[in-house]
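Presented below, as structure tokens, is a lone chain in the form predicted on its own.
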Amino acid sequence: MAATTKGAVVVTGASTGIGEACALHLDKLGFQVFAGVRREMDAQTLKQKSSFRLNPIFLDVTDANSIASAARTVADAVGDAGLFGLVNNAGIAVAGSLEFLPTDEFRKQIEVNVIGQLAVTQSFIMLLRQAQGRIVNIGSIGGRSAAPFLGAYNASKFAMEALTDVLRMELRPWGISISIIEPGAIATPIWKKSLTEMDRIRQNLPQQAHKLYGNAINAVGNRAATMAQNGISADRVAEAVIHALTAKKPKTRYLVGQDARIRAVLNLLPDRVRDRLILNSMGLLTHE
């Protein structure tokens, strides 16, 4: 395998989207980048987007042994130069009124964009602290803001806030910078699956539920499917991945996207008047 002089990056969650993106730009850029992908088709994709740089690894961060396979294969492909950045991407969202969201759709959130995060984190640091390296956390502006229907989600992305805060300061002895990212809507397969996972929870759901929730439900759907298409681009998250791995002063947040900008200022308000700003965004005001 060709070596770079720019070192290696692990890009987890890289067969779409803001992994794909963050995947691609690296490569462009020079670095010696390894995509976790689930799939050997989204491998074969991959390649023939990019240049020899670019190394497919398979990775399902809920996965102990595949987590560890991948680790062995970077650090058998890096040696004594280690790891120059890991870029925690993998994610999935899953929508639904807290009330009736089965518990075993919650426990999936937070193991794929939370436990999951740790445990690849973790299985490189090592390598990560031989070159004294950087991690890049895919957060959301839904770790600072939450919004209706979107609890379990926006429950992992709180969790990926502390998460990051916290191995900022438990590994600033060993240079290590870590950033999170924290994007609005961004126009990415997620929230297509996002939409049909939502569709599968609201089929199996109790009369009473729908009676409840109905229309709100609807309306959520309808809004998300509206931010899906007029989300920016993936390659603006990349963007910004790119500075926090290579600046000589990272930002521990990187806001992207007039909306999350926006929702951060939302922040600043009295609880209840933040409340009716967001239902009102949502459409949600008339289902109360």
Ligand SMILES: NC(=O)c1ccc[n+]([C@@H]2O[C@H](COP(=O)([O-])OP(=O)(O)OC[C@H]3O[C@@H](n4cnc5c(N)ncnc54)[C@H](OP(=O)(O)O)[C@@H]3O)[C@@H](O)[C@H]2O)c1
The other form holds:
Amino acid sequence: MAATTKGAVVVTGASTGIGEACALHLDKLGFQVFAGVRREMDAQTLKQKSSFRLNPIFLDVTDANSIASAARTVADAVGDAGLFGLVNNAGIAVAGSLEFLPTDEFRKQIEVNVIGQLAVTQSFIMLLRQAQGRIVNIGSIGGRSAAPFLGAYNASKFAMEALTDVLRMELRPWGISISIIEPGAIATPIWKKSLTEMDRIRQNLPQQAHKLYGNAINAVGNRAATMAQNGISADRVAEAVIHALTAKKPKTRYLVGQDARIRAVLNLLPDRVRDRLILNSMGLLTHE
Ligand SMILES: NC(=O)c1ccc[n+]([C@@H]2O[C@H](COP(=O)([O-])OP(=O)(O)OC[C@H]3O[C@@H](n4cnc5c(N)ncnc54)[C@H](OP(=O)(O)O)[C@@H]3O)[C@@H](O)[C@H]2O)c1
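Could you switch over to the form predicted together with the named molecule, since the one displayed so far is the form predicted on its own?
Zooming out: every chain and molecule, the one shown earlier first.
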């Protein structure tokens, strides 16, 4: 493995979007990046876009064997130097009304976005301790401010906020810093994937679900498509991640994007006022 003056960083979910941007930025800065992917094709694409230092590793955050094998690969490569950073980025967004969302879909959301992140973190903490490294969790403004038809996703990101706060206190004795990034809308493939999945889930719902929520879900789908187009670049998130990994005094939370900052302020309003503003912004007040 090539020697590097900067430390080693693991980024989960690096095939596309924010994870890819983080991996490539960190690579450019001279870090030894271990980029988590699930397909050989994605490993090859990343290698073409990066320096010799970047190593794709196969890492499915829901598969204990895959996590153990990735942790072994990284441990063998970094040796006594340990791990400088872990970026918990892999994630999916499951959409649908909580009344009819099949519990297996809810479980999948939590499995990937919460349990997967915790399992990966547990597997790399020893290596992080060796280097007094840092953890960066990719949360979301949706982890502070919930929105209708995103209940499963919001639950996962609220959980990430709690895990981040607890780990910050539990890992303090070893000087392992942990930050959470809270982006607003970022232009990545997650929106399209989420809409495709939402359509799949909808097809199997009872007629009553279509009758009760059909119009609202259509409005949410249209808004998601617009937000995907208007989202800011994943590079903005990568910049926050790099600050969290390298600044002398990293922040505990990073809001990224104007929409995220506005939604954080909306949280200060009384609940019902905030509800109306969110519903209105989603074009949902007319569906009451
Ligand atoms: N885009 C936004 O507006 C936005 C806003 C706030 C927060 N975020 C968060 O940012 C993170 C990255 O999302 P993104 O927007 O960059 O979406 P994305 O382009 O869809 O990337 C998601 C990444 O997660 C990976 N992934 C999914 N399931 C996985 C699993 N079981 N094991 C390992 N990797 C898995 C995907 O890999 P495959 O290609 O193999 O599926 C992909 O690399 C997520 O945590 C998301 O919640 C996004």
